[in-house]
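One chain follows as structure tokens, the form predicted on its own.
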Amino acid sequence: MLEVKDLKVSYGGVEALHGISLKVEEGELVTILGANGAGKTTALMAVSGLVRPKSGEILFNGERLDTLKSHEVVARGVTQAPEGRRVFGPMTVEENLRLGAFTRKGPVPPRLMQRVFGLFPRLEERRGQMAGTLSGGEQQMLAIGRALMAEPKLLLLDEPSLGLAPLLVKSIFETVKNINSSGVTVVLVEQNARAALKLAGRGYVLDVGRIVLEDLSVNLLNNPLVKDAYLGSAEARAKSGPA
């Protein structure tokens, strides 16, 4: 479904991605791991059309995405829940969700809102509440729900567990699993490596803009390099709770 070929992205004179290549098949849940500054968010932003690659190609079902504007990428079936949630604080939960369907022509079908409320009942309870007054976990639910309103074929999730308590992390990840089981392909960027690898079928490890490992999740969980670099720190974060 998604194929990234030799992708290079620069910010000014600094190259953030040094020719990465990856593939995601339809129906998969694939995770991208790496430390802060590794290039994970940049990779997702390039797929979403939010940053323009220096070179390389991004193909979605055989069609070039890297030449499209971000709203055109959404119209093709690719949406993203960004790091830090980025909800529209002065707008209600329902208004935020409706914005997620902005590429549709005509009224938003009620079934889209009901699907989101089925996944996140708490959002239905707060549909008239200003998004800026929601808790961090509720804002994360809203960010994912907003991305689902465009009925994506491919959902990009950037650090959905960031700053959340362990119980909420478990709940969010269970919902991501359900979304994937419903037929939506998912690419998950996540620093909580152990949780991400238990959820995903395959994974890539980014290090300073380069993919250094690619394997089945079960193999990455048992890889000594991954254990030393990521799994220990993820466990420490889980024990300490949200930042």
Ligand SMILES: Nc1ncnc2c1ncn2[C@@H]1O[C@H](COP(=O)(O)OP(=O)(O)OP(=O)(O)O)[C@@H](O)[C@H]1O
The other form holds:
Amino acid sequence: MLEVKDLKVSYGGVEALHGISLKVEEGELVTILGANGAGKTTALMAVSGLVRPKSGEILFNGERLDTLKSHEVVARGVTQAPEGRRVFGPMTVEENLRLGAFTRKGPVPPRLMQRVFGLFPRLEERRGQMAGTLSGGEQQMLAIGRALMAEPKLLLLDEPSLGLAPLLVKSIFETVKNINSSGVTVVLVEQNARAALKLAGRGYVLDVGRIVLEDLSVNLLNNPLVKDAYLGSAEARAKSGPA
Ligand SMILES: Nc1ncnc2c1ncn2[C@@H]1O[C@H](COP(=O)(O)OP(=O)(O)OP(=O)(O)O)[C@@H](O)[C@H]1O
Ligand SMILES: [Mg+2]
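Shown: the form predicted on its own; wanted: the form predicted in complex with the named molecule:
Up next: the whole complex, starting with the chain shown before.
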């Protein structure tokens, strides 16, 4: 469904992605792991048409995305819940959700909002509340909900667990799983590597602009490099003794 080929992205003169390639099949839930500054957000922004690649190709069902404007990418069925949520603070929950459906022609069908409220009942309770006054977790729900309003075939999630308490992370991840089970293909960018690998079928590891590993999640969970660098493993802590 999604194919990224030898993608290079530069900011000014500085190259952030040095030629990454990845593939996502329809129905998959794939994670991209990597430390701060690895280029995870840059990769998603390139797919969404928010940054222009220097070279390489991004194909969605065989069609070039990298030459399209971001609203055209949305219209093809690719939406993103961005890092840091980026909800519109001075607008209500419901208004934010409606904005997510902006590429549709005509009125927003009620079933779209009902679907989001079904996944996140908290948003329905707070539909008239200003988004800026929502808690961090509620804003994350809203960011995902807004991305679903365009009825994406492919949903890009950039660190949905960032800054959330463990219990809420669990709940958000369960919802992501449900979204995927309902037929939406998902690319999940995460620093919470263990949780992401438990959810995803496959994963890529990005290290300063390069893909250094790609494998089934079960294999990545047991990979010594991944364990050391990304799982902050109990084993590693045990080795270094009590803090
Ligand atoms: N708008 C920008 N202008 C200049 N450099 C940028 C810009 N956005 C990102 N970069 C640089 O590109 C590199 C990759 O950044 P990116 O945000 O993609 O990383 P990331 O993997 O998402 O990191 P994090 O986990 O901290 O969100 C970094 O070195 C960053 O400083
Ligand atoms: Mg990022």
